[in-house]
Amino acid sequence: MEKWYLMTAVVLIGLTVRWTVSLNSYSGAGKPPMFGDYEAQRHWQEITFNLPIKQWYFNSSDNNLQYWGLDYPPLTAYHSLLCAYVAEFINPDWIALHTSRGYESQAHKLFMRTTVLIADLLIYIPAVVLYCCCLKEISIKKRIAKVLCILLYPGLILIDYGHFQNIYNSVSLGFALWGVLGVCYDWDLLGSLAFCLAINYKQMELYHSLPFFCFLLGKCFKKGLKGKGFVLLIKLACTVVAAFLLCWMPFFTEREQTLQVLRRLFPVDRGLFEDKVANVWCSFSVFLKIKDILPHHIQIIISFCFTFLSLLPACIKLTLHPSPKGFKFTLVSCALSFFLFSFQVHEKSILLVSLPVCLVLSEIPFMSTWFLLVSTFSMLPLLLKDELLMPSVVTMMAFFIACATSFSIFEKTSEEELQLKSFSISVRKYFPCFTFLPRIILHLFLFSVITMVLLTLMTVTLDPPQRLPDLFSVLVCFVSCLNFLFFWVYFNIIIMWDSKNGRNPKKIN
């Protein structure tokens, strides 16, 4: 019983932090004519409520796609419609066609923030609590501590409750987490259904799709494709097809409807990257202007090849040796590959990598905490633009203190604790003096933290040179990208050198 008192207290702390951050500014506040992501979400409610479903994704006099046109899958549109019915009941002016553009008031801000909190309470937070409660290999206190740390992760809080992302990340990430729970529990059909809902809410959940596919395919192989494995494969295929049919049914009536939705979901004409994002293409464009040198279609091919090749080894390993542990680490590796190398990446997409990193927080607390701090720092230009410096600093400090005290992260830097023992033993066969890896990682951590602190101070206190107005933003992206490349190598080493994945896996029970 005491456990549930503590768990309730932890959830209340998470909710309190969220609501406190929501009292601050948001994207595009008082900045016409486009305002920001907050206005995008309000506008989608206006469009879905006032226009027939067949017009939601098409350009018209009532639906100017250049003004925050709907560019997310059907479940997002349905959610916007549901919120619109509530908004219309409270104040019809909030979603009046045309006249509500740029609508801002304290009452409306309260309504919009509340919709995020409700979505969190219904989907994301229950998934986090259940996932941590099912981790039998750690103590009850550690499970509760893990819930606290995940709920205090500053990146998701600052984007959903501060910036106000133009789609509720907690919904798509929550569905994905329910999917992880399902497939790790051997509730494969329910897990597949949950993940299909995640993809149909936010197309960027495709970052997680290959690990789900490979893990489930590996299970089918293990059961035998001439027996139970084949039956499972058919059931999974039927579940996925049924889920997509239900979500897309209104848009399957005409071929042009379906194609238009797909064009809106995958706008390849926008280019290799937008704004300042801490991936390879944006960070290294300082040295090589790929967008200017190569034709558009060549950029797409190159990004596809880099992405595919970077995630292929981990996916093959997972297919051949499916295990819950390997699945979670492959989720991290594949999502990070997509973020670093794929086409049309946004800075907020790092949240898709952060979710699976949160899942392995108790297994590699030092590296997970480090990554989650860097992931939040990588969005610094966006957060400063929305006047969220103070909430960013406070939430990052609170998260770091929670992780450091709950998991004693600085005591978890040995080869074994970093899950690098197998790799180190392999290297020592050729270089017997290779015993300094933990010390190198600790020094890299200190250098990384100092760099992040200095860059934050410089960005806030100094004016960039007139010839280089984006200097600090570019430095933030470049430093973050170097960190992410290091983490990509690290997580792939864990995956490829973990011989236990296929033999004696620790399952969630």
Second form
Amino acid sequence: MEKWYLMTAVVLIGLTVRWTVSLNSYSGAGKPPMFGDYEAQRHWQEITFNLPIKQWYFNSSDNNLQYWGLDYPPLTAYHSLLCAYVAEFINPDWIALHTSRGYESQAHKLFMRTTVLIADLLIYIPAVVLYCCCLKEISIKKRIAKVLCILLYPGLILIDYGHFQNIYNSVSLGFALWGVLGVCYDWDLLGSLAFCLAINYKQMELYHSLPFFCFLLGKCFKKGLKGKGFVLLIKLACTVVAAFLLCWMPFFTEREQTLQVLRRLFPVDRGLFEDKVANVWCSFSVFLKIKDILPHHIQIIISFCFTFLSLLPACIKLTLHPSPKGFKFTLVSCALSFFLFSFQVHEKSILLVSLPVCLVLSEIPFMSTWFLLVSTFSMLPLLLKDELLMPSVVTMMAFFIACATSFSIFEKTSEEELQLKSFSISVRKYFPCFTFLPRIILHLFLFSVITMVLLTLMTVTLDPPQRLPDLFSVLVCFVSCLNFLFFWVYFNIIIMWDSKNGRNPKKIN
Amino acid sequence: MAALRVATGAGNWFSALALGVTLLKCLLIPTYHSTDFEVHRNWLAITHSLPISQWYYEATSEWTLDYPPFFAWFEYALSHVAKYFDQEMLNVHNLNYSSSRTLLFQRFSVIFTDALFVYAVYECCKCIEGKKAGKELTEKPKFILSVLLLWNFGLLIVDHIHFQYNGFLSGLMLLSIARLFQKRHMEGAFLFAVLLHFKHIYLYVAPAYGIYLLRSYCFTANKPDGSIRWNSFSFVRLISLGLIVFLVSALSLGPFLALNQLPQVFSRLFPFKRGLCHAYWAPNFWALYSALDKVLSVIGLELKLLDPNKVPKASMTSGLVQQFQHTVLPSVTPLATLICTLIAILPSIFCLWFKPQGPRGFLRCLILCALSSFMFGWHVHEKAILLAVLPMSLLSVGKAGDASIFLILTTTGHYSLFPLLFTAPELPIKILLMLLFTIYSISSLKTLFRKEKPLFNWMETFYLLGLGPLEVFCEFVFPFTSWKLKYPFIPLLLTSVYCAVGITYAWFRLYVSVLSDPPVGKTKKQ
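Next up, the form predicted together with its partner chain. The previous block was the form predicted on its own.
Following is the full complex, with the preceding chain placed first.
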């Protein structure tokens, strides 16, 4: 590639921004007794290094599950073990059993930050670069611009390098991206393997699993279930089973082990939501405290039904008409459905929606940029708690400028470029005067941006009234949730009308 | 909405570049800052809380005011904003005070004053003709030049990590160069006079300004063969230039003259009591000289030619900024360095006088002045290399030969800044930024001049690639070896000697190219 140096420059910019953000504070810095997610990660290194594998997920005198017990799948634990070996080499105090609790030092922070950077450099960044290089339909310049925008996405940078998420998002998202890459370019086995690794790294990746499943199933159907399709299906099934077996090997020896890990991974006895999340349940509780009114099992059933119904149409569409483009959009809408309606959602889970949105950045630059800004904004209360205001604002502005200059987003707001052409045409059959959609969307964007700016300013400068100490964070969640609902509708419209559009030219042919 | 579109339109790459680097600077706020941070805080306090008569006498802190008066006034102006951030930083006795608000204010003061630099770069981009523009935006000389200047590695780490105000000072210099290119000589002269009274290090390049203005502005015509036409001298122009310089100097030094403090001011500005080399040797001729001395003394001791008792104990690399004696070679006095510098500058000045080549020739002479004084000056800081690197960027997009010299000079010069940042968290930043700038500058200039002969020969390529292993050795291997305690100075020594070779080479090549360039008359005939 002739422009490799620009690509290198772009990756280096991404890395520099990541490292500069990592100089800031992290979650729970100097806040005993529980500290924060940073301590959780360190604690897992301590546990995995000092205890035999059978005791990792069990409560014992050496492993108090109430204190940041391991609640992620085995791959995370292996990764922690690997980091622990390096830590042991540098300074054994960092992971000494019991005595290292709450260990904090400048050198240790540097070590932890470096582990994130290395994981990112090995898994996420190559996936992004490769994904964009493989895009055939856009020019080289646009591909480089896309890499820049994806690497500058502030949400991921701030959570991984600022907040220090208790799991390396870049690893799980990176694996998922490798999965998307594989599946989109017909290396199905590789794709499904990568995606299995993603799930085994972080169970939240299940948000993406249905589109993967539907897309691969659709592919099999397309090839004919009696011939090649069946072979592919068998191969896929074997890959998935083998990958899972490999990851879970040490835990499959006893039934109790497996069950305990599963119990740790899916803590259904926790509430419908924790803290402040920009999803429907949390926002709805402003009016009605569902959490207190409904019994626990009903909450689970309701949330399950809502999630299932909300993602059903997109998934069916994808199974019937599998296409890489439809796949990406379905990934967005499914992850968004999960985020909005499912049980026990974290505010950081929005990153799972953001990843596929990043992938469609060049298709619908305007809407993607908007969504990615809102998604970062929705984590504002969390970021403020970690004193990350400055890097948040700066990276958001940088991301916005990068998107605006490289995709000139404000010139791409016609119906065509919003991918709403076919939808508008169908609506116009009933309402001929339906031509104002792009204008409305543009105004909504302005309105949304102004609210975000105002809310940020208010949160930072004003003290909330004494009666409502959480006023601003609730408002942030509520506003973000409204935005997300709008996006959910938008993406579903694209999916539903896009496949129709895809069939039409064939009919003409 | 329309404003948004204009601000973010695809054509507006310049503002995107400028905004992008500004945001990067904001991200660098929490990084390490050197004692220069305290120096400038102290100056804020001095100018804010003391009367003018005390500015150059105050010595509570060891970091006394040693910049010319305009800079003091600049700090005075800043201090009136600073008081809204944190009143405490304006107290002279609050030594080493750095609250988070102080940090924020000081960092932002650098970022905001850089606006002048951005404007200067914008003006410079307008006045370079460069090679014929390619189709692609990223291959246009203007684009490349603005990246090279705006995203300059040296400025980023010296100003925004190490902490100094080089950005707006370089902005003033670039702006005055741009004005000379635009034939607005009076403005250029005015800006340079102002700049001199901000930071006197720019005296190094003053000869270029003086001769150029005299030769190409005061003399209004040339003979056909390019030599001077004596009767075309314009007294009006000379007097107006003189008046400008005089007025600016009067404004700056007048108050101190009135207070009868001029000798004190000058003794602060030119502290010859400091040593030949800075704590860390700037990669110049004296670094090579001292290294040679060191080698000779070691050899002498080995061969028993030297008496061990006569060898002075205070070695140059022990980190003290004091006088010191060379062992074998003759010791260097300030006067000797001054003479060397003058001798080094003279040929370029002659060149500027006898074969004037318009603003481009001036620019080359200016760079040679800056480089020569960097090579031979007394107590040179490694940061002074920026004085040559920034104007050299302007030349680099014009000719392949200049591009090649620029790349060698910049890469080695920037690498020699590495020891400024020695803390672990900044290590990845400096490496990443250096890689970013170096890879971009080399590749983009190669693309720009791809139709001409390769920019580097094998020797230069080998030398530049050698910087990689050097860095690996100094930062990653050496700290784990047993020499670390015995010879802690080895990485610094290696760095400065290695870089001195490259910078000397670049200086030499630039000199050769300037001296061997045919005069204007002949090039026109060709």
